[in-house]
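Just one chain is shown here, as structure tokens, and it is the form predicted on its own.
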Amino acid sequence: MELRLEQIAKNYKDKKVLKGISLTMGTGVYGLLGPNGSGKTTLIRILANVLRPASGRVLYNNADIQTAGDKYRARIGYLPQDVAFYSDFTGRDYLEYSAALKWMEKRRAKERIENLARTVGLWNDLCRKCAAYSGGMQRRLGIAQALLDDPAILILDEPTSGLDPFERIKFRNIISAYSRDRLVLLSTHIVSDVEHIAAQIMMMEQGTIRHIHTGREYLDMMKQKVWLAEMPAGALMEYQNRAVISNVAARGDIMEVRVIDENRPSPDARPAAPTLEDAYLYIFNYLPQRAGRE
């Protein structure tokens, strides 16, 4: 299986939202990380074939998805960032309606709805109106919808928005199990969503994918760039205006500060084991700050 992007560009009026993105994806989980406004949702909508690029093309197994049309859409499960529900639909109504749109056979649709409702923890709430669901329940319903037809490609835009920590962990477990012989693209600004399940992680900024690496490669990139420094609480306020800090822990009157820096930030600073979140801050906060100083 191969999904290939060739020089994908998109403009909104005079703003270049995507700037000639090219990449190739195969089986496995791909994480798409980036700050809000980086172009992630626009790219996701193009891959889901609900938005046309201004230029470039997307190929699924060497066939242009614009030409393939419904044949391609039948192969994908898509969870948009914002899911709209008919106010009088129950959870079961919504999933049955989604199954009908996917041309699923009724018996198979019923089995999938029941299995997925249990998987996402909505079995006891299928008869409730979607409008009465909490934000997290609506998100879980959207995830079940995306998985309904057992798609070869699963495209998820901010899938864990509104989920509590336990639900996030359960979601990651579902995606890990599902991705064994499929392609999953998970777009998010929450680093922990992809840190442990994505084979490849893409960092996107200002319409361009800056980096594509494995989690281990990002950690290797951060060696000798993460430090623990100690300082009085009174010094922290001024220090954080000129440093990239990923965490602060109080140790009595002394603050232990986790700092992202290519150089030892103070003589007594000691190196710390890096995380993917450190790499995210390095790419999107530290490097732009350094460029602004140069």
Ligand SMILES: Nc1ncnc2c1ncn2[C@@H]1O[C@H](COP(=O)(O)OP(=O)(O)OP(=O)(O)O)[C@@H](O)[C@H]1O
Contents of the next structure:
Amino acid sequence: MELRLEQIAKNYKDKKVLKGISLTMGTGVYGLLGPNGSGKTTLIRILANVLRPASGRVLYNNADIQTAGDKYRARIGYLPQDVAFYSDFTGRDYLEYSAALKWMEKRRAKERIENLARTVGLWNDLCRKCAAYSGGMQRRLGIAQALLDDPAILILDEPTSGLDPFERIKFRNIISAYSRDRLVLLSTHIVSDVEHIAAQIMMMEQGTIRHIHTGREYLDMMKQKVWLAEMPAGALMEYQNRAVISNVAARGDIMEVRVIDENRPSPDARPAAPTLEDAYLYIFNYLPQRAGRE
Ligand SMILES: Nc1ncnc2c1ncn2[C@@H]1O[C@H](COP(=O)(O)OP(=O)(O)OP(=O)(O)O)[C@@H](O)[C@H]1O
Ligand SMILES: [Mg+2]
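Cool, the form predicted on its own is there; where's the form predicted together with the named molecule?
Entire complex below, previous chain first.
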């Protein structure tokens, strides 16, 4: 299976939102990270075939998804960033309605709905109005909707927003198992959602994919760049302008800081084990700041 993007560009009036993205994806989890407004949702909507690019094309197994139309849509599951629910729908109504839109056979739909409701932990709430669900429950209902027809390509725009840590871990496990022989693309602001399960992690900024690497490659990039150091509060203020401080713990007058710095911040600073979040901070904060000064 292959999903290939060729020079995808999109603009709103004269604002370039996607600047010619080319990329090939196979099976596995693809994580899409990037600051607010970097173009994640725009890219995702193009891949879900609900938005047309200004130029470029998306090919699913070598066939243009625009031309394939409904045939492509039948292969994908899509969770938009914002979902509005009809106020009088119960959770079960919503899933049955979604299954009907996908032309799913009734008996299979019923079976899938019941299985998925259990999987996402909504079994006991199916008869309740979904407009009255909590934010996290609505998100889980949306995830069940996206999984309904067992899609070959699963596209999720911030699936874990509003999920508590327990549900987030559960989600991660479901997605990881699901991606064994399918393609899952998900955008998120929670770096740990994709740190350990993504085959590839994309870092997007201002309409371009700045990096695409495995989690391990990002960690290697951060070797000797993450430190634990101690400094007095006064020095911290000045130091903040030169490096990204990812954590500060006050121990009386001495601050224990975790910093991202290409140079050892002080002779007694100790190297710390990097995380993907450090790589994110390094790519989006540290480098642009330095580039701005040079
Ligand atoms: N319908 C629209 N009309 C005009 N501008 C838009 C429209 N949709 C998105 N944009 C702009 O395109 C840019 C990218 O938006 P997009 O929603 O793709 O970002 P994002 O990475 O998903 O952000 P977030 O992390 O906040 O969800 C932003 O500058 C946004 O203001
Ligand atoms: Mg978005």
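Predicted model, so just to flag it, every value in this text is computed and none were measured. By rigid core we mean the largest C-alpha set that fits within 1.5 Å across both forms. Numbering follows the first chain given and starts at 1.
Superposition on the rigid core between the two forms places the CA atom of Arg52 less than 2 Å from its counterpart. Superposition of the core reveals a Cα shift of 2 Å or more for Pro232 between the two forms.
A C-alpha shift of 3.7 Å is found for Asp253 between the two forms, based on superposition of the rigid core.
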